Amino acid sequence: MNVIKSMLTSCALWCCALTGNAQAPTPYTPTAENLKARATFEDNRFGVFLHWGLYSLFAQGEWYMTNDNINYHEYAKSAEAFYPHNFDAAKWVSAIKAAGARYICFTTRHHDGFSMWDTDCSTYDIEHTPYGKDILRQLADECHRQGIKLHLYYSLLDWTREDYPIGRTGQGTGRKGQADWASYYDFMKCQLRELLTRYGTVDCIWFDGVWDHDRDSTFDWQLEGLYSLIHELQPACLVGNNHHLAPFPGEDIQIFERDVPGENKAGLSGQAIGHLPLETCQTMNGMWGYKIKDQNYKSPATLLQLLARTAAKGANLLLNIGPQPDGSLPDTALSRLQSIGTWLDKHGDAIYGTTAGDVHQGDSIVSTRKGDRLFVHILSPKIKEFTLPLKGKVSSVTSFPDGNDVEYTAHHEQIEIRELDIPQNCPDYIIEIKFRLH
């Protein structure tokens, strides 16, 4: 409770922009281009997260440096061995596109401070490795070539830089605690300017790390300046921040970590649902970054049901993959992508471009909507019949996408579905209910 109170206080202080004259921040008014980008984002419904960086070499996940208190000077030596010779941007993007994902979110710089592009703001980057080629350049060019939206993850915290004020993570990485916020803030602005001026259209900047100072109610991230810079350089670029709080001024999407909006099973998504477009980020297995022991991949059925439950909340699913140190995507991850793509090829109309449905029964029956069409997603083959409250005059009830008639009775603002025979291996049996417009 004290941590939550501290986080809310920090949010309130930021909103007051604690500068020398304590003036309130300028209200954010999104441009027409930005509003259009928000609508496109909501229609896309499915994206793929890629957590890849120097940490993949250790195969212990993206938090290995702080979890094992690795001295940042020693950790940085691994850059001399980073040579992802199997990286092929075209193969990555092709596999993700075939899976039905409409966008990619790539970790340009994670908490270990290593930049996956040729940055002039630091020498701690991919250009100063034996590989020596700009990973982001290759990925961005391929995304633009194949028509996949490009979102860029950017960490607000850094376990390696001396000028970053040490927070509650990275305390054992060997830094001396010589913080210089003005220097670090300028560094972040330098890098963000590069990302938004060198790589063509960037559809979203996805921030992470505000929680690193959630125990210090006086800490001011000066997010307004970063958000303003982004919107100045690319007005249509969306801003999201994985701070686990209600949206801040200047943000364009709201992020929920490891839970669909409205749930908090993982303990990271207790914030209220705001008015912005929504996104749930979730892992395919247990970790975000590559961990050699983590082969506990969620089944194709579980992932498809997660996609349906997320869309039923009016949210996007951002599903993560941790690429291997050689630059290839894990075989199991590719297999999961293929399964999702096969399903979306047939059932995508019940996911893409939908809004949250108006009927549900726990996790077993959820719904999405598109105009006069209500898609009822039945996520358990054990269900044989059910009754749902329903407003509007029903014109037809059919299985989707086959179009076979489904037995039903509609009266007194409810519908009864009967005599269902759902195959045991069906992860999401969809019934399409069409309504009369007049």
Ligand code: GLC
The other form holds:
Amino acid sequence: MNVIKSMLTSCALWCCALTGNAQAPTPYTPTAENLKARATFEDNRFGVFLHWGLYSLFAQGEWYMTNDNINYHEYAKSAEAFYPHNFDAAKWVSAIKAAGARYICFTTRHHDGFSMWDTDCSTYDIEHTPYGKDILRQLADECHRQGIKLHLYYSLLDWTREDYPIGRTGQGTGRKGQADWASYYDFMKCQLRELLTRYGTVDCIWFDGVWDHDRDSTFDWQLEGLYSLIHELQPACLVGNNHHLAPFPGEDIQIFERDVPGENKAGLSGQAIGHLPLETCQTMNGMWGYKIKDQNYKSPATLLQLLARTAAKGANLLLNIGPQPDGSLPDTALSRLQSIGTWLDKHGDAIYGTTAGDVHQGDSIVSTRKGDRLFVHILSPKIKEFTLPLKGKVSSVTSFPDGNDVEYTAHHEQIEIRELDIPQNCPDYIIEIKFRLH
Ligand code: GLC
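Having seen the form predicted alone, the form predicted together with the ligand:
Whole complex next, starting from this chain.
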């Protein structure tokens, strides 16, 4: 099917060439408001990801359908049981805001194909559940009311629809393989149009799933058509795509999955770092969607250190929570949010609005920068002294935010810090170095 499509496309180009009308696609030029939104995005540094959908009912993570080869007709019956009586958008947003997160990214439709809003483009949606109320509407209204930005995750792949060309995942979900790309593409455009016209300001569309066809080099997702639709409807809306590759034309941010930019411990982040604002997404425990056995939560210290290490790479952290089937957030997740919020209340100046710092020593000493202030984050309380290369004339070196003097010597383009006595339970001891401008 895609081969036919690409034949048609090349025929169209060839025809144009014959008539002398060949036109290269217009390159994407972000608008002024889009550039401003990128800058705000970078300043925000911390967001919370929410993976919630039908899969949450099975409590086995969001890949359950394909991992266990569940027939899509059978899986869809779970929609009849979707009644999250404890869902309270105001509570979610308040807890996330209090954690110091500046945006929420919500899974509007994940790979299982179920839409968490009242979509007219399909009947496989929240309207056709006993719950019946538009989850996205409630969440979007609450985000706007509480002044926190709204990002929307949207899966490009679909394990349920017959018109989606089956890729390397979801092969056991019972689809007959009767792909109809034109129909599927129209469906996605229909849905994106709804998302960008019915829910007020949407600050980002976060795509996922390109990798479903990464072994078929002839496959064309026609992403530019989707990207330009988004930018036409809301020019400031940022487009990001978790394709694990260097940015494509039309994208406004670059995403890294489970690794800070430049590291590839999880194996999904070998791509080059481009020039766009960066974001790392990571789970609080092990899975994205709620998994009943997954109590493997990262400690508050690990999460704060991850936030510091991400900011030190000039990237945002998008930290995931998988809400429970009843619509509430897991207690441990709430407690982690609280710890992060308490820490950011005090130390946020060294995270928000910063850029990557220019000094580091492995994973245990990293830095962020804000104008003439360099924040050195010491992520191990065992460190008593260290020497770092440093350019510029130092005017003061103090602990942050308390402002206590720190023993140091600055000479020959390096700084030596001494006699540190970091409390054992301190996940990130920050030293602020101020520079003399002249
Ligand atoms: C991967 C997973 C997906 C998850 C996403 C979040 O792409 O397939 O389930 O939503 O990562 O980053």
